[in-house]
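Just the one chain here, laid out as structure tokens, in the form predicted on its own.
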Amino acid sequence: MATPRTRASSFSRNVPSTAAPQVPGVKSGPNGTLFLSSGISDLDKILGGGFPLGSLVVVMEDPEAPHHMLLLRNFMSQGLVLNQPLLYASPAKDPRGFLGTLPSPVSSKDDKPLDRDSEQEKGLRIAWQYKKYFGENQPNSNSQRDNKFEFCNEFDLRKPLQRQFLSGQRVECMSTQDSSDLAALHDRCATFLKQFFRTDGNISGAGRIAIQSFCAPQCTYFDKEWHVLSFIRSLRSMIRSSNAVVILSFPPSLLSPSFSKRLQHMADTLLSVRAIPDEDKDLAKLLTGYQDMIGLLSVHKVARINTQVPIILEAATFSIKLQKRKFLVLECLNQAPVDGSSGTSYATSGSCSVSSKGGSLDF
């Protein structure tokens, strides 16, 4: 799994080292930065600890495929899991059906999927006094798994969630099919991120807002880009100031590009997932553990709060499995050998241009 390099620069912001709050799904960062996890654990790590707190989340959506539900169904699963306030804004007409299409939190350790970096770990033949050190700096997103609470859970994706997680208060669902603008929407959301206001103090709580397939053709206001910048404008104001993380899917293919371009540069996290063809030939050639994918993720852009110094991914785009047919596994793309053979792949990161005609330069 690849893990981010931060640039060492005097724009970071000084802020003093505090203990980590002992709110249930909140984890420290550098910088002061407060974490939500993702509800993945391998996009946690990607993205340097998961959702920075008052942060915007876009999520491009695949025409040919809803990919985008997958990250969807877990960011909102791992909230509710946590107890965490939940508002869901959905065009369907009856957006609380789709609650019980949310994973279940894997409750057996034997069900839960390989760590695949203890596997590596113990295949490496090192000096047995250096292992220590291995894996001292990666980022940890089960870190909490031995407290009462885990930063970010296993769901088993063929399970739906249990009740008694979508009962009681704590879930608000609205359809944005029935408002003529955007108004009742940003007044929903308003009035949900006021119990989160940041104050300096310690916090009590975070939230979650989850807001799918925005500026979808059944809704009214599609056509309407100005109320829609607004309303993306003033909603990025108010999450700044609170501790919770909107996550909002749009589908790019039916706006026009310079549209799509402006709802992309107001994100702070930019992700887009995109389907694989059941049958292409070259790519299955080029790429190894191809027959496992059902998709692609590429991360366009990651937030950075309190600091102006960006992380530098090792790769950008990574494949999209289900281990054991039930859980959501992101890895690096690796490339097959060359001569089309098995064996170990060239790369571990997500570079596929390498040409199979040797040049006077290699070695």
Contents of the next structure:
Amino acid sequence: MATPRTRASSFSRNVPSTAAPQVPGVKSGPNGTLFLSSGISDLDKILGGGFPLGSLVVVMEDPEAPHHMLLLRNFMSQGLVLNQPLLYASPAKDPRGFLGTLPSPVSSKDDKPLDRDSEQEKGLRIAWQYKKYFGENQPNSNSQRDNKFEFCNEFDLRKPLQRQFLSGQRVECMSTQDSSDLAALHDRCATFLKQFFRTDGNISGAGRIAIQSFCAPQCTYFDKEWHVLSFIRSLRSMIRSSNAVVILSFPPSLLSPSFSKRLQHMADTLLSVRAIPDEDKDLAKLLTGYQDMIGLLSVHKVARINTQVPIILEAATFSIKLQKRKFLVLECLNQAPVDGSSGTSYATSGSCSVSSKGGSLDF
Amino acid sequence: MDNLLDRALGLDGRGDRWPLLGKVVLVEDCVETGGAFVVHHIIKRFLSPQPAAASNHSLILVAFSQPLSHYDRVLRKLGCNLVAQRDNDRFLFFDMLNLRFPDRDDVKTGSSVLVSLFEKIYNAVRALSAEKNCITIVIDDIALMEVVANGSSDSVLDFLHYCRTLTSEFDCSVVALNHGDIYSTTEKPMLMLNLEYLSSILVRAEPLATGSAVDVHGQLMVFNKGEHDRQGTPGSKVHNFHFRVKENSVDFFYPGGRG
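Alternative state: the form predicted in complex with its partner chain, after the form predicted on its own:
Following is the full complex, with the preceding chain placed first.
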């Protein structure tokens, strides 16, 4: 979307793509930050490149739907495909079982360009005003494809991840239900992050930590608010000095509002997911493509590391859709036209000026 | 060049004395709109004032939320080199980020950390003021200090009271960042009410009521308690304006007054 453009001032350094670090799956961003992919290419684009290394990503769960799992799954799979070490903590009795549900990357090279083309055609047919987005995507994905490791893969949610990615020694799992307090988890994170301690200049690898349903009621530390907060404060300080990303989901509806606010303040990137009710007639009338949506994702805060400028997105809420029942995509919400005439007037005023980039879709 | 925030804080005076001396400035923000840029702005103004009085300004930054590299990069873009200032002994950085995670046994650690922190600050301030320096203490941020104190807001308040005594004893100023929306659902947010009472200038950063925009990042409310109005009678004054944060500066303007 417009994120990369808003961020670049006229004095920004033009980093050539060849200067990117040689570690697979790591991309350099503005202000000396390095990005890891979230595993969802649309989310990377929305956030201006991905999750910066050294940041804490917090996902606020919906109490009624497990949409946060979609984010976690893609994030974890992406890491495993790139051979990045992973630490996964969950309140389940057997966290390793969750690894069986991770999606598999679409590996065949011939599948993807075909997919792109059909996507473009569809864009031309249904909504040619989105051409500007395709224009941006195209060079990006082309350059990435040349590398052996891609920054962000596409994942087929119906296929489980192949065994070969899971068999390595690089996956650690832990149940947060067992221990009476967070000291064990803290020690585990500390030893995990020690291998990614940031030294000046060179980076040898990147790690990922996924903590699912933190402070769920079945954990014994559930009511020790200050204990939980000081764990996150400490985790945040550890992650700041290491080349890793922590993604943590928590159920805000089960916590006191001030506690939840404190957690949100500590987050570098703050997302929330929401289910959409099945038969909401008003919403269905208001939004196009309502039938295909499985949920909504809101971006509340984008990480601001080494800068004071907030990133203001064009839209804060996106619909989560499954393309061909396989791929997770995020789309802007589009208001359904009230009648035929209003649609055309919007189109003529809005996008003709933008479509100056040239291409097969120009009018 | 002065902007609306400088004017509201009283920084636009031409005197060679730092105008915030002896004052406590409290910055409150919320999840949607961060207020850190106000703190950065004050740090920058304090460390690079008009050339005449520049040499004896010293800053103590107590950082709970970000590492030094972050502040260094941000301030460098604003035109202020913290590392060079640190080498000149004009900038002291207290890294509270890497405090140890408290174990089960030491429940008392929280307040003892703050006690030892205050001792360090006190010694630093005393040493600096012996050289006739003009000192500002910046605390970023109080919500995390509460976490470090294990939720004991009393010890945080004690700490801030002690810091405030420094303002009268050594004539230094205190700038603190806090998150206002944490307390919005608390029935009697003693910490926040006490802080607002203690402060002589309150700066509140809020999102626009109409949502976020690319051109306007939010609005600031500056409540300056010690300001004199046009007739010269002491009173308090409220300034309201919008802002847009940029890498090397912040634009301040009245609502709708952006050219």
